[in-house]
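Okay, so here's just one chain, in structure tokens, the form predicted alone.
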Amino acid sequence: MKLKNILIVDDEKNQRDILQLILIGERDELGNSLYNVKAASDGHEAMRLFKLNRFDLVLTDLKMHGMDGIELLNELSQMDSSIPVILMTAHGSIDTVKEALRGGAFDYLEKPIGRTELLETVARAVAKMRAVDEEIVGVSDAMERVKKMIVKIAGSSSTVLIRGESGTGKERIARAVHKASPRANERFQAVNCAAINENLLESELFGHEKGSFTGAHAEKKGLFEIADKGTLFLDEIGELNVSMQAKLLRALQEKEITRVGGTKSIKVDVRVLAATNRDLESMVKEKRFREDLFYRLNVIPLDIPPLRQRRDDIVVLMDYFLRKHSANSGGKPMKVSNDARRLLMDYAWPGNVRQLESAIERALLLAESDEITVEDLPMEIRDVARIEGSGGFRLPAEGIDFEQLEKSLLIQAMDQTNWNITRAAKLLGLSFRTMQYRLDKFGLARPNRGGKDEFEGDDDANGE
């Protein structure tokens, strides 16, 4: 399991040292360290470290000289609103902390902080990160921010509006929010609002009473009732007609529904996540989407970037889909040829992740050997290569061992920068996280040169 990087901020040195020792000493069942930990004596030093390093979690004291914990929380939110922050406070400041929780803090610890309480709170945050990592495949900076944002908002019951192009994986994001939430053991119900006839959608969402319309031979619970205590995902929310928008708004505001043909209000406790690839703001201006419903849904906005804007994820997704669909190719180990890999990396992917998965699944079925070639790829991808300049790309006739070349370049870059991941990544034109992924892929680690670790040596671990 990859180590999590934690920043502790406290103006009391003894407190910093104790917390740091406890976290550094935490090990897994195999004796491996779980956390890399840095410490700062105040908010200003924390901000300097935050600009130079990649952190997965921040623990900060509430009352400090200079910049206090609330001010630091606000500064961090402006720089990267996805970072989970745990506040540490004395008993008398609980009201302030509760206000901070509503403002985006992940959790709080009350001083004096016991070892068990500290480790359990941090482990809870890390467990949510792990749940999200298992659900979402991606190492790009953009997707890491999405993952951290999910961890941060998972504990809330507020509605989330997930926005992104078709095929970016909005339902997968919704499942990750549910999986990391306190509702994870309850139902996750998904419905595509565009796939159901508008006359039937009301019954699908709210249920109906027996005899309420032709064909209603028995009472039926709707998805709001079925998902009670759990999560309801409304995909393609922009396709709702105005009448259904009004009924949905009432259900969200009153937290109750009425079945079709019924008169009794039924209370429901459901967290609603909605998704769309439509421009809802324009639809509001054109009176095709209710403004009040838009604001009710958009309490927490979550934007998913298209695949062409996070190319670092293409190789990771490619490998993931190869493993996922290899059973369909007879279970034989498969790889992608050099030219096919290059073509997949250069393609714009208008259909995003869904299109990439489809291309890999198709290629696995068509491949006549243990290697996917250009000819195994869909025609639309091959045609783009032909259009983009006589043949698209060229490789030496004798071929290249792509993986060996990649490994060699990684080693040269790391040696040239004295094994500083950030500088090596910049040298190769990669993000920090892609560099880390590729080092992990080849099992490359810093030679033992005095025990200084990679994290300590990186002066810009965000890779930005």
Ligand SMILES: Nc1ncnc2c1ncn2[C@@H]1O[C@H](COP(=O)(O)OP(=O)(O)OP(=O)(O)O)[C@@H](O)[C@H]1O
Given for the second form:
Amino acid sequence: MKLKNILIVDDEKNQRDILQLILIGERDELGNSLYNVKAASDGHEAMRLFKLNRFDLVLTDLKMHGMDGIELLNELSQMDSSIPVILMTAHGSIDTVKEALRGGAFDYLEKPIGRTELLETVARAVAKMRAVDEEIVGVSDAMERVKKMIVKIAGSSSTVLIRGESGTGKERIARAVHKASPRANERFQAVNCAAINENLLESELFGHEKGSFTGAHAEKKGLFEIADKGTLFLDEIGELNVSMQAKLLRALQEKEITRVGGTKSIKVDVRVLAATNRDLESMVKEKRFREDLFYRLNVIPLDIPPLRQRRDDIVVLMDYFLRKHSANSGGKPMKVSNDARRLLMDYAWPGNVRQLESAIERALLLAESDEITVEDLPMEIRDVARIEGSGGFRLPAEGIDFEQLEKSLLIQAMDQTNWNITRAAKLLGLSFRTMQYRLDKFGLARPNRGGKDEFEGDDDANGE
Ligand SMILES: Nc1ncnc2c1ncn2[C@@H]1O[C@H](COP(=O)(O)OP(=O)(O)OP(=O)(O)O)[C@@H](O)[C@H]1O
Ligand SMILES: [Mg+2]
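After the form predicted alone, can we look at the form predicted together with the ligand?
Let's see the whole complex now, leading with the same chain.
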């Protein structure tokens, strides 16, 4: 188990030392330390340490001279909005604390802080981290941030909008939020809004009364009622039609629903997590998605970067999937040859983590020894390498997956040009319009939506 890194900030030396000693002394049942602890005597020193180290948790005193706890909280959040912060405060500052909790603090401890209280509060935070670590495999900076963010937001009941390309792990993230939340022992109910026929979706979500439509032979509870006290995961939220958007908005705002054909309002206590791979802002501009619903959903945004933008994760995910699917190799431990490894690491992964998982699963089935070789990898991965290696490119007799190949090439061109459509189009010998059309076709949106580098030059906007 990985040690958790904790930063303590307090201007009183005694207090600082005691907290540090208590935390450092904490061991697991095998006698291993649980926490790595550093201490800072004021906000400025804290910021210096924060820039140099990767912390999982910060405990800060509220009243300090120089930079106080709230100012530090703000500065920390500006550097890393995902870091969980526990405020330590004297009795009577409860209003400030409540304010801080709304502003992004994770929890608080009231002074004088007892040993048990300290250990319990920290252990609670760390238990959430471990729940998330179990669910989400990833070591890239981007995923470390996402994981900390999940820990930080798990306690609230606010709606979370999880966005990312297909296969990036959105549902997995949703489960992690649920597992780290106080609702963990209640139901996690997922529903795919795109998979259910528009007419049925309303009764699926909100239930119906007996006889409310042909075929409604008995009354039925909807998923909002079924998930009461738990978490409801609305997948592919971008596919809701306008009338369902209005109904969902009401459910989120009023926290109550009405069954189809019913008249009475039913209170529900559900935490809603939503996911999409669509560009909802554009849909709002085009009036295809209600703006008010968008803001209602997007209270906490979680953007999951595509795998190609967090390449550090490829190796750990690869090892994880090798273990997970090792039954396919008769349970014997499997290695990956250097050549195969290189291909896997360099590939653009247009289908993201899901594509990586199925590549490994398949390779395990095909491998003839205890080593996965290039021959065991899916065609589309080998094809890209072959094109890159160029020279004598020949289509394999088994044929290729043209769509996957096209998508990989588009992504590669876009990545190489820092998502400048004009330059990427030139690389591929396509017109701007064709390029745009193809990007749309695969739903390839520019990463870091809303980032400050939104427009690199105006050549994109002018077209050809
Ligand atoms: N960080 C991760 N750690 C472990 N497994 C992961 C991770 N991310 C994704 N997976 C696995 O990859 C597969 C795809 O993930 P998931 O279904 O959550 O993606 P998604 O973003 O919801 O995709 P889609 O948009 O196509 O619905 C699942 O089998 C999931 O368990
Ligand atoms: Mg999904």
